[in-house]
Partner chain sequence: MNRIVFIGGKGGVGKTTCSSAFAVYCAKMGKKTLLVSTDPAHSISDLFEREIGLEIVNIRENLDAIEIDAEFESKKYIDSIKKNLKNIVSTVIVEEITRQLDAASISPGSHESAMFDKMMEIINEKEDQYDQIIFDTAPTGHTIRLLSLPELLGSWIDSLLMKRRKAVKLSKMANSQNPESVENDPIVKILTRRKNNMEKARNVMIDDKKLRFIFVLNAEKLPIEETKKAVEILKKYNIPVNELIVNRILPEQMQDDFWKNKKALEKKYLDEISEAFTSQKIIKLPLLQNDMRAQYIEKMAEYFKDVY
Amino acid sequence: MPNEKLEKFLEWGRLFFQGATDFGRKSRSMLEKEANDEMDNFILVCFADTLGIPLPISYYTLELLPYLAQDLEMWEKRMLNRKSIWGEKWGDYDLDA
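The form predicted together with its partner chain - chain by itself:
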């Protein structure tokens, strides 16, 4: 039992120092990226019909429009621009590491 607790403690400690010394803020940018990806998916499921994909729920997602309006325009542009999408996805792979 104490062994397990010690292990856990050490692991937490390791994570703490990793986070505390992360001056490059890599973790934050990773979180942001993940959040953006998730957000893109969310908008896709809400407003796929603006890209020409029929959606049974589109009537109900209309009321979300006021809150998503700001993002929507950029999202549409990005989604329609295949080059930028590939560039973005390519950026997921950290080739320098």
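Okay, that was the form predicted together with its partner chain. Show me the form predicted alone next.
Single chain only below; no partners, no other molecules.
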């Protein structure tokens, strides 16, 4: 009986320290998703005229094109793979757990 309590205590301790020190798994994916969202918003603001939204500073944003060309390709892939923006936002809050 005391052996079972000790094993249970050690298991809880192991899970506690694993959860407290596992920074790489969930936090990294959350940071990557947030960075992608910020980049998507930035690209949308810079190149809104390509979607038909008038942008008075398009001349200046075109100067950013050589620096953002590589990111535009990834942005296009993310936009094409996006199924539902509501589903993505619902998943951000991790309510299904």
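Every value quoted in this text rests on a predicted model; they were computed, and no experiment measured them. Numbering follows the first chain given and starts at 1. C-alpha atoms forming the largest set that superposes within 1.5 Å between two forms make up the rigid core.
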Exercise. In Å, how large is the CA movement of K77 between these two forms relative to the superposed rigid core?
Worked result: 6.3
Problem set entry | Per-residue CA shift, E7 (Å; core superposed between these two forms) | 30.0
